[in-house]
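Quick heads-up: it's one chain on its own, the form predicted on its own, in structure tokens.
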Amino acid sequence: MKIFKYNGMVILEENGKKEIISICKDYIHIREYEALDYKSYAVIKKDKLIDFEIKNNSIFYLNKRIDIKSNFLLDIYENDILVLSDIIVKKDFDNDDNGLLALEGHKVLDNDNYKYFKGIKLNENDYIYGLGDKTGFINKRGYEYINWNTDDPSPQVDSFKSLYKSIPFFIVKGIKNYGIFVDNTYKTIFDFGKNKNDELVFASTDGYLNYYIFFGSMKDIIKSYTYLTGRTPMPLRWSLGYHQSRWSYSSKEEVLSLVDNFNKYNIPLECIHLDIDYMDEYKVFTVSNERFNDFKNMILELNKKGIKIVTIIDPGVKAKEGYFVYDEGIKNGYFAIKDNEVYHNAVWPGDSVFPQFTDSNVRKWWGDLTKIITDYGVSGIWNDMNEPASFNGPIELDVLFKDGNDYKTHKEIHNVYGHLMAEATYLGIKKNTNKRPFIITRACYSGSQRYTTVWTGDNHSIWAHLEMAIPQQCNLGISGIPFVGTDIGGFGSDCTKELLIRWIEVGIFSPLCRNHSAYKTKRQEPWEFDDEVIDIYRKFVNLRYKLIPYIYDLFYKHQTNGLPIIRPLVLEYENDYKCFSINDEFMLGDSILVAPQVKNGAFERIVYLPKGKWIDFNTNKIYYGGKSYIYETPLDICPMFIKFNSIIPILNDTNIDDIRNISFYCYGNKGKYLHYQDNGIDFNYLNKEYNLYEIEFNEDYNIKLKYNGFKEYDNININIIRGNKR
């Protein structure tokens, strides 16, 4: 093994093969020599190289040492403590004879040939988090997953290998933590100790070996990863309100009736999502004049009532001459090709063609088309079916997508198709409106957080999916995507009264708070059940609006720390082993612990509180952490605890378009808090048009305002809650 410096990097050479290691302060970047000029879809920062020293077969820098072994294997130490150790892996994934399984009707995986394998030794007490919204529990140890964006409408269970997103980033928590980002867009497999308990393996069907290793606490690792791949811009403040959706609200009359009912039952509503039936023949960038005549005036009237409209847009373009999107795309060569012909498959419009979002000209064209939608007054776009999904079998792997002067195969760009569609949509809306875009996407890749919010896709109205909503959102947050949500009540199947109540008690804490259900399922508007549902639903949606300033502050802090809004307990309490695998509790930021009831027919639950003192949000009683409590959970109660000595900003009403009055609730004996205020609409905050309020309390309180050109609140109220003894 030869080891030498080259342009500030380490070059390893053995048997005619070369690998490169870039040494940076918080991470190292390892890749094949052929990947030196690889253009990443995810990474937006260049490696900031630092100095290092090579002695014998080791690299020394800061407090770390990397020992180089044969076959490009590494042992990495921090302060002489082993962080990770590479191992040789020789195995084929799922290449056993699947014939007998198939005969009995079992679903079997394709026998893929993987180009490379990378193995790392797992220690007995290592825990693994991340990889986006894969199914199962918060700790991924012992499972195997495949990154291949997949639209599978069947009820998702723990055994699912793939879902809609491919986010190849995870954190291993052990004696020393490390995170790994595998920047490869091809089909990639992750074995987290499934086949051999002490082996972590990742492998890809093609592309280059190209990955990053991050070091430090879990928060340090997330901060470094999101520094590389980007962070979510400040959202439109209204987007944090309550959203109502269904496949489909299919006429103007139905939409207006929906708004009337929300007003009748006094339930706050911010936004309505329109699914595919608002379009003419499911043609994107069109509106059905039959079902939505006078669409623009309808939206104008709704906007006056404070209601926004978000419309769905799919990538499949109806192949029909005379349809302007199809004609423009054909004329300019904007659609994917196969065998020198435009490639066709089927989705909702029937015979369809697919834009080459890999090409910057196509992304600009698609972005410009969004002006058709925004000119109607639509406030956001919902990207769906962008795995990309197709009805006449999967899109073939050899279908070609233009990228500059070159073409890339579907095999390579499948996992980034939704990411590039989100980018095109985001940049188009930003250009056309000069406002912060609101985009929601089903499929994405690492770095998509720069453009879009996400939801976990087509879940079902089953209790298992309510339970799974918590680890899915927590792992998405760990994976760098903070603006997340699930379909409240479940998309497929039929929701029950109890399930809807328990789901809204979880959903109000999701950054994206949207109730959505499928065609011909039981309707999930709260008045479709009974008065008890309406009253409880109203109570919790109102609570959501009270928390919006706090959630908005978390997005502001995300700009600098990259941390998620919804967090697993382990992210805040890394040294408390009881938090390592908790699936039914979560943190909202660092100050609010939520322990919802997610079991059918249950009216009490065990709540674990980490060390420290906590104040019950519902009763103001003090609880002492480091132990578990049995907590009563009638239908209208969600256990919620405020960390002692925390400050929570609370909205006094449901008008989030122009917040003029705010309260700060100070829990405990003393505390400090930084509160952010801007107009919630545009990018003027990048020019420092915002205010920062520094709130501090002990026996009394004081507020310091850092004024940066934005108008102050009309009224600020302070409430100090010391807590009551139990």
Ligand code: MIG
The other form holds:
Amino acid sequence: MKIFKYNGMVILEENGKKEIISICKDYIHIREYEALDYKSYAVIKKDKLIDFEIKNNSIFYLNKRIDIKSNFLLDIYENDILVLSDIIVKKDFDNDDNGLLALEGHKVLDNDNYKYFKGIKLNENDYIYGLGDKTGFINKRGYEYINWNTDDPSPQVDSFKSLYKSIPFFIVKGIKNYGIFVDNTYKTIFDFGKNKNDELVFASTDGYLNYYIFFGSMKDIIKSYTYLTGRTPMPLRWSLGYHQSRWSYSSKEEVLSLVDNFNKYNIPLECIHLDIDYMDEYKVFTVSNERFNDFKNMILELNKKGIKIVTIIDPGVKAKEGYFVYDEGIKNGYFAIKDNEVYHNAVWPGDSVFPQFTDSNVRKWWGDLTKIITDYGVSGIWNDMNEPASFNGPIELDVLFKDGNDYKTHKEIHNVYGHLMAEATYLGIKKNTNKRPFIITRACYSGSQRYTTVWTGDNHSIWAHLEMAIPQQCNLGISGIPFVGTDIGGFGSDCTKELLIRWIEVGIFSPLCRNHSAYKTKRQEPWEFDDEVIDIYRKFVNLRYKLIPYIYDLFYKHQTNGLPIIRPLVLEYENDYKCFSINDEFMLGDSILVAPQVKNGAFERIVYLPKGKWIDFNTNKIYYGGKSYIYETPLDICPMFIKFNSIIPILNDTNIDDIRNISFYCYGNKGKYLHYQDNGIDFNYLNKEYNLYEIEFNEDYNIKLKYNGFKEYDNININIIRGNKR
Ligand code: MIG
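Right, and the form predicted in complex with the ligand of this protein, after the form predicted on its own?
Shown next: the complete complex, the earlier chain at its head.
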């Protein structure tokens, strides 16, 4: 193995093959030589190279040493402690024909040929987190997953290998942590120690070997990963309010009566989502005149009441001459092709064609089309079916998508199709409205957090999916996607009273707080059940509004730290082993611990509190952490604890368009907190139109305006809660 410096990087050479390592402060970037000019969809920053030294077969830099073995294998040490050790894997991902098993209906792996197996030796006590949106539990150790954006609406359980999103990034928490991002858009497979040799293995069906290894605490690793792939810009503040959806609210009358009911039952409502039936024949960028004869005025009236409308847009364009989107796309060659012809498959509108979001002209075209929607007064766009899903069998791997003068195969770009659609939508809305775009997507890739929020797709109204909502959202957050939510109440299947109550008790902590359900399932607006549901639902949606300033502050802090809003306990308590695989509790930011009831028929539960003191949000009683408690959970109670010595901004109002009064609740004996305020709508904050307040308390309290560029609050209240004995 030859090792030498080249343009500030390290080159390894053996048997005519070369790999390059870029050495940066917080990570290293490894790729095969051929990938040197690879243009990433995810990464938006250039590697900032730092100096290193090569001695014998080792690279030295900062506190690290990388020993180079043969076959391009590495051992990485930090302060002489082994961080990770590469191994040779001879793994065959079962490429045999599974015909009979499949015939009987079993889910079997496709007969893919994987290449470049990378193996890393796992230690007994390694935990693995991340990998974006997958089923199962917070700790992924022992499981195998596949990144291939997949729309499978059957109840998604632990054994599912793929869901709608592909985020090839994960963190291994061991003696020393490391994170790995495999920047490859082809179908990839990740074995997190399913094999009996405790090997972590990843492989891809095509493309380059191109990956990053990050070092440091879990928070450091997330910070570096989101530095490279980008962070979620400040959201529209109203988008943190309560959203109501259903497939479908399909007429003006239905929408207006929905609003009446929210008023009647006095439940705050921010936004209504219109599913596919608002369109004319499912043609994107059209509105059905029959169902919504006065769309613009209806929205104007709703907007006056503070209610916003979001509409769904699918990528599939109805193939019908005379339909302007189809005609324009055909004229300009904007649709995917196969064998030199425009490629057709079927989705909701029937016979459909698929925009080449890979091409910047197509993205611009699509972005401009969104003006039709925003000109109606619509406040956001919901991107569905962008895996892309298709009804007439999967889109073939050799379908071609233009990218400048080049063509890319579906095999290569499948996993970034949703990402690019989100990018097109984001840039379009931003240009047309000058506001922060609100976009929700089902499919995405690493880096999509720059453009869009995500929801977890078609869950079901089953208890297992309420339970799964916690690790699923936590792992998405660890994977760099902070703005997440699940369909509250569950999408498919029929919701029950108890399930809806327990789900809203979890859902109000999701950055994206939306109740949504499928066509023909039991309706899931709270008044579809009984008065008890309405009362509890109201209580929790009101609590959500109280927490909006705190959540908004977390988004502000995300701009620099890249951290998620909803966090697994392990992210805050990396040294408390009891937190390493908790699936039924989570943190909202660093100060609020939530331990919801997610079991059917259960009215008490065990709550583990990490070391330190906590104040029960419901009773103001003090709890000592480092141990578990049995906590009663009648239907209207969600256990929630505030970390002792922290400050939570609270809004005692449900008008979030313009917040004039704010309260700071100071829990414990002393604390410090940074609060952010801006108009919540546009990008003026980038021109310094915002305020920063520093709140401090101990015996007394003190509020300092640290930066002033925006209209201040009219009133600021302080409440000090020292906590009571249990
Ligand atoms: O094939 O638009 O995940 O939220 O309601 C179903 C109808 C298409 C799937 C989405 C769901 C949405 C539904 N869509």
